[in-house]
Structures are given as C-alpha cells and as structure tokens.
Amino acid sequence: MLTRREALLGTAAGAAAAALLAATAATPALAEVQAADISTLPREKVTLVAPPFVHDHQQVATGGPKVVEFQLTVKEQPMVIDDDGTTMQAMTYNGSIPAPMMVVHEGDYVELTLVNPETNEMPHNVDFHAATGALGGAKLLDVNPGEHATIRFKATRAGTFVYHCAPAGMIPWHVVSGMSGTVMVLPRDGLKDEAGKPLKYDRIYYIGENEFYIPRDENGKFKKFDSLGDSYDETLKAMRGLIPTHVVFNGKVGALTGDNAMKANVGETVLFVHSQANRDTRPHIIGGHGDHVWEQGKFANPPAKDLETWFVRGGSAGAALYTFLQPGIYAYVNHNLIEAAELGATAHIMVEGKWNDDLMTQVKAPAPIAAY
C-alpha cells in the first residue's frame, strides 16, 4: 500500500520530460555548439537575498553578456501567517515567501540550480516565465527529496517575470503554499521612459504578493497540521472554493509594516517590482503615484505615466518607479480594499525629509461646527 508521501510524491518524471531530453539529445551537434560558445563567457556567482530586498546588481550593463548562477534550496516548514499565530504548512525557496529576486540583463544566462533536501517530503521544480521552451524548463528541473538539478537558459526578454513551482499534479497547490518569485531582466542599456530617456532608481523593492487558504475547524477556528502531506487534503478543499483566508505581502500579514516597513527619503526614486503568481492585484501607494508604470512588466514597450493604480495580472510581476516628494508613512496596497484591511494586503513605507507645504498643508485644524 502506498504511504501519502509516496502517493503525493507521484512520478517524477513523465513522458513529456522524456520527450524534451530525448529532443535535446537529437540535435547533440548544435548543443555542443552552444555549449562551446557559452562557455566562454565570462560567470558571475550571485547570493540571493530575502524579499523584498533585492541582491546588488548594475542598472547599466558593463561588457557583453554573461553566465549568471543562482541556486535555490526548497524549504517546507511551517509559517506563521498573521499576528493570531495561525500557521501553514508552506512550500518556499530558500524559506521565505515570496522567493528571492533574481536580476540579469537581456541576453545573459540564467543557470539555476535546484536543490530539494531529503528531509522535505514533496518533488519540486521551476517553471520560468522569463524562460523560452516547454513548461519554462520545469520538467528539466523535477527533483525528488534528495536531489538537484541545474538549468540554463537564456534571457531574451526584458521585463519582470514570475517563476513558480509547477510539479505535475499538484500546480495550484504548491503555488498558493509560498512557491513563487520573480526573475527582472533589465535591458543592457538600463530602463527607458516613453521617450527613450534613461530611467534610474535610488531604491528597489520586491512585494511578493499570495493568498493563502487554511482550513477552518467546526468552531470556524484556522486549523494547524502536523505536517504538509497532513494539511494537503483539507487545503485542497479550501482552495476549491476560491475564498482565501488571507491575502498577504511577503508571506504575513503586517510583514511589510512597523519595524519591517519598507524606507526612503523625499528625493529618492524606488522601483517596486509587485508579483501574483495566481490572481489579479491592483496595487496603489496612497499619498503617491507612479511616475511610469510597466503594468504587464515588459520593459520593452513605453512605461505608462502618473497612474494612481496599476493592475498586475495573475501569473505575471510589473514594476513601477516613484519619486518621493513628501515624508510620511504611506500605505501600499492591493486597492481591493476589502482584502488590504480585512485580509491583509498592506504595507507600509517610512519617508524622511523635508515637508512642502505648496503640495499639501492643513489650512485649518478640526474644530466644532458652531465655531465655523
């Protein structure tokens, strides 16, 4: 008889992973073609950086294109989701929800390795949005507990891009559990407005935005699960019903508030890169705007200007630039705001500086009616 673990693990690899190496291994000419000119490029080893941190990177490309490794490592633990203690069974890369950025230029490479550590009971992999061939190169990624395996690929597009975990099976499940982040290729010549004028940012941010579904006990209270094949049945039944429990920036409720609050000073420009890796979002910086927006994220094609909220669609990252011109706390949300009060959606970012009475000043305080 089958443990749950096996019969969640499932098979590793399938038909369509048998097809695509044997296509690949039918063209062995042309692969050690490739394989000869790519390496001699020059490699650049990058440690990756917990959200919504971003690692160091050039805005500019110097030189020609390059080889640049990343690896990531799945952790499944349980995360506390909101300030109640109520905890999930999460999925993650490199523990944290959402996964790290990665940042490379157009036409680098993007070689990832994928470690999935035996103590972990579940298979993983990535599927690349920013990647071209069948299923992002997740089936060339499929690793059991105990394994790795490393992709490359090339980046040809410029713009902002999910990567999700997509074992087969089990897509929806291991999204919504934590797997998902967000891979930026910046143009070599660094981003552009609509006229074709260098763009730069002082700061960048990453927001990984989720929902989450935890299921409830007969009291209505949030159940805890020993372990992730424990949680898997009554999860699914939640997600089915298409009502998240919370909706949530960087894996918590309040993660992107108080001492986590995001910062900046009156002056700086900030790039917020925002990802949903399952369903619309409508982000919005109350107080604020953004200056150019790539609502779908393709650095290619001309930011849009002064938009007071921008809409990134499920399975996809945009991005959008912003000069502070006030200091304050100001709020960042998913402009549903049913799910930024009730569910979660909110951050928060603390400005300093000098404030500008021209652009909002308080002409008279509250005082009682009769006195007006």
The other form holds:
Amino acid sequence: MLTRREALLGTAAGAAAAALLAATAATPALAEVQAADISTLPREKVTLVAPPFVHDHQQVATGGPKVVEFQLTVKEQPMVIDDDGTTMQAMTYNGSIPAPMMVVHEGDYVELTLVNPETNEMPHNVDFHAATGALGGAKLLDVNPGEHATIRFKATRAGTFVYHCAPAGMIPWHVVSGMSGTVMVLPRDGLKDEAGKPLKYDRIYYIGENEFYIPRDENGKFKKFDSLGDSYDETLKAMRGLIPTHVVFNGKVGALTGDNAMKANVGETVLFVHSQANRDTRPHIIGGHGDHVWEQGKFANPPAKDLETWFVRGGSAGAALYTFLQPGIYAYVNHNLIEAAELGATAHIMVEGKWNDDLMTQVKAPAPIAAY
Amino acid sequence: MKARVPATIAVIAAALAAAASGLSIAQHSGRARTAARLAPIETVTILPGAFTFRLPGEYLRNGKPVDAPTRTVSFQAGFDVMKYQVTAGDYARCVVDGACEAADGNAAGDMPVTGVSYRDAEAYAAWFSGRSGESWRLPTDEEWSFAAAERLHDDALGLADDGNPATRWLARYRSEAAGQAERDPQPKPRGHFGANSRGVFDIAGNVWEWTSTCYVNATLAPNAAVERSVENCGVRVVDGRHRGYMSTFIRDGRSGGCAAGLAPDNLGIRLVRDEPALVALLGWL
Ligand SMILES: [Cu+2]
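Alt. form predicted in complex with the partner chain, vs. the form predicted on its own above:
Time for the whole complex; same chain goes first.
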C-alpha cells in the first residue's frame, strides 16, 4: 500500500529538479525575449468539453498566431468501467477518460493551467507530446494536492499529439488509470490531401482508447479498492503481466453505443481522432473505410488513402477522415476483434440517409437452400 | 413451423379437464416429498386465456424484411410459472450437486443467477425436476410473452418499405437503445423490478430469460401466411425488455451479440411447471 506521504516523497527529487529547471527558464535574457513577443498576441480562453466531442474550433485559421488558454483540473475518483459495475480507482483530467481534446493551430501558443485540488491524494503533471523540452512540460507542471501551475508552449508541429500524466516513479500507473488526452494542432490553412488540396470535416469525434488492468480476487472476480493508494500494489502487479482486463473507448465498455452512439449523415465527412497513450491499436470502421488517414497523426505528411484498418502506435494519436456513403449502424472497433468484442473496444455510429443500391444490394435474401 | 409440446399439452388439458380432481392427491404427495430437500418454490398460476402473439424470428416478404406476423395463441389450461427468477443461491445448489456448471455472473444469494447459457438453463431444469419430483422446463416464447402481459415489448417496427434497408436497422437500434444509458445493467435483488399484472416478479427487468423457442428465418406469402421457414435450434429466443436471439452456449449476451447491435444486459432463468397429471398422460400417448 502506498500512503499519500510516500507518494509525495517519491516525487521529492523530481520536484527539486523542476524547481531548478524553472529557475533556468526564468533567466532574464530568455524571459525578456519571450515576454515581448507573447504580450502582443491575441488571447483566447477555451472551455473544454468531454469526449467524444471536441470544443468549437476553426479548421482554417483566420488570423495570426494567438495564445490559447486551457485549464485541466485533476479529479481522482472511482469510475465504473463496465456493465458489471467493475470500479476502478481512476485518475483523470477534468473527470473524463480520456481527457478532453484541445485544438489549436500551428504557431499558436498553448497556455495550460493544471489544478490539483487539495482533496486529491497524488501529485500530477502533464507531458505534452506536442511540446518541446522539459519532458513535454511535465517538469514545469508538477503539482501536489492543493497546488496549481501554468505553462505555455508553442505548437510548432501540426498533428494529433497525446498528452498524459508523468509523475516521477508512477508514470504508467497514472496513464493507465485514465490520465491521457490529445492536442490537435491543425495547419493554419487546414487539412490537405496528398496533392495539397484542402480537406474539410463536417463533424469530429475524439475516441480515446484505454486499456485497464483490474486486479482479481482469489475467485477471479474483479477487486474494488477503497482508495487510490490501496489499489496501487495489486494494480501494478496486474500491469506487469501486460494483459489488460478491459480495452475501452471513452472510459467504459459500451460508452459509445446505444443512446451514446456517434451520429452522422450520409454525405458527411467525419474526422475520427484516435489516441492510445500506452499500447498499440488498430482502428477500423466495419462497413466503411479511411478515405484519408494520418496513421501517425502528423499533418505535414501526406495522408494514406483508402485504408481498411490503420495502426495507431501506443503513445500517439492518429486521424482518419471518412465520408459516409451508406446509412446504417456502423461498428467502430479496435480490429483485434477479441479486444473489440470481449474486452470492450467497440463503438457504434448511427448514420442516416439514402441507401446506395449501386454500392450494395441484396441480390437474394436468405432462403432455404432447397428453394434456390 | 413445427408443432410444439406445450400446444399439445394445452389440448390434452382441455380434453381431460374432468379428470383433474382425481389427480390432486398425487400432486400433494409430490410436494410433501420435496419439502424436506428443497425450499418450496413460489409460483404464479397463469390462468387460461388468449392473446395476440407476434412470431419470433426474421421475416421476409418479397425479399424485404418485414415485421413478423401475429397469431392468436390460446392457453386453454393455464400454467404455473416461477414467481421469481431462479436465484444465484438456487442455482448454486445445482452446482454443489454436480448437475450444473458454476455460473459466470457474480451474483449470490437472493440475486437472480446470471451468466448462464441455454444449456445451463436446461441442466438446471432437469436437476430441479429431479430434486422436486415435479416437471419443470423452460417456457416457450409464447408462454413467456403471455406471462409478461403488459411488460411484453412488441418488436414490430411498423415501417413501410422505403427501399432503404438501413431504415429498419436504425429503427431497431434506436428502439433497443432508448433509455439504455440511464438504466443500471447490474442485477438487482429479487423483487426489485416489482410484479406485473399477473403477479410475476422482475419479468422484463434487466435479466433476460431463456426460452425453449428456436430462432427462425421465414418467408411470408402475400396473405401473411408463412410460406417457408428454416428453423435454427442452435439459437434460442431470450426474452426480456426486448426479444433477442442467442446461441445456446452463450452465457454473456454482450459477447454473443453482433458487432453493431445491442445485447441483453444479463441472461438468466425462470421455469414453468407442467402439471404432474399431464406429464403422466403425455407418457401414455
Ligand atoms: Cu497523474
């Protein structure tokens, strides 16, 4: 068992290093140069929304670079992760798994305030894969319960980038407990196809995939722990086996099905951003395709075309653009179908519109073979 | 479609109703014998009656999926059904006796047993019959639907063919998804979902119940008569908030369902009892 005191002590060395780095960053010469540039830029404060939805944003930037302000508040809370009521002691940004997606344009500055309320047990931070230096900003954002901190980083590369918690000594535990999200840095002139022609989307969905490692009791039933600290030892042992008990989209088995299924219409183009902060995955739309896919999620590379399944490396986010051509219920899965059907990695998309007989038609309905 | 045993029973029951009074002694002695071995099971007597029943399965007319036709089904003798679903505690006794395999559900005691397949349900019915000296079996879809009364969900979509096959898929999905996010799929202690107008508890709650009725793919003639059908008894009807079809070995409907559909929350058991007299009579025929 890990007490809060031990957890805090575990990061003492890291905190000292962070203080040193912070002091370096604040040396007069460096600070003056940055302050002069930044103070003239327009600012925008964005209110984040819970996935699979994404806050309103421009696809093509109309002005010059700006400073975009976001806030993440860490919420440590038990969360139910399947229909059997299996409860995980989760760690989250803003209370959702995955954490909200942030959208900016290349050349913008992301200004992130991380709040760690006093009621929490653990220290937390954020490692932005979109950022450069200081372990993705984590070194400048180490906050203990009762603290908050702010960093600003320049979005220099266009693409979808994972962000996740990375506290010294406990990184994978925080990540698989729910602390990851995505930053999407769009090119200022928007997305483009392989020939440089503009691409637009009518809807965007952010699918965060997580795998969980829930310890079992002697009867094989999932255990429930009273606190985060209580869950640590056994969860770590389960993690070391590398066999997840759950692989889910949006934090829970079935979270994006039924009433909460994603929606689209025939003729609409949808951008699906798919992140997995820890483990490889392979998104696939059953009955559909990826028209333009940035498997690695980086928009300076031309998109691959007409993919059936795309590969998203653990620790990255990919983006797939698809125009729906046929109405119906689509399953959006991790095409390791065992993970999709047995462990939870299935979402549904309800698509309305006119059926295209040319693309598909039933020539002969099921009938007894004798009657054929 | 094939004639079913329960229908036969109903006919015999009507013909031999006069003999019933003479059989009550055998019935009582049967109960007395079981009392020492098994806790008495509470039942509800479903009185004779008739209702409009929508046939289970998938139906095509002119090569297009349509709502299944309805038939008037009458139960001339009535039947006894378990007042509550088989509980985890009940089922555990079958496991202890070595006649049932441990269920996958995590319920215990007075909670309904879940995580059981059709095969498990059949094994339980056989064991329970042996231990009670009575004849217990899974209900047919017709019997379950009649017992469910006002809780029966009509799975007709009432849609005209618009040349768009997806219209039915979307409507079916929407109807099964309605309110799903607000509902708790966790099994509840028995009685939680209350009784229906026939006094049957927890029917169409969040535990679906296995029936003995086979899945059927059928083609309808213009007059709605079943022109031809293919029955698949490897798949049985599961009844609950909506009607479903599951392979007989599936214990968790969420794994057994298709990729783009909505599955039952849980799979459980409720049995019906054949009158001892009728079982005996059937044996003579
Ligand atoms: Cu953390």
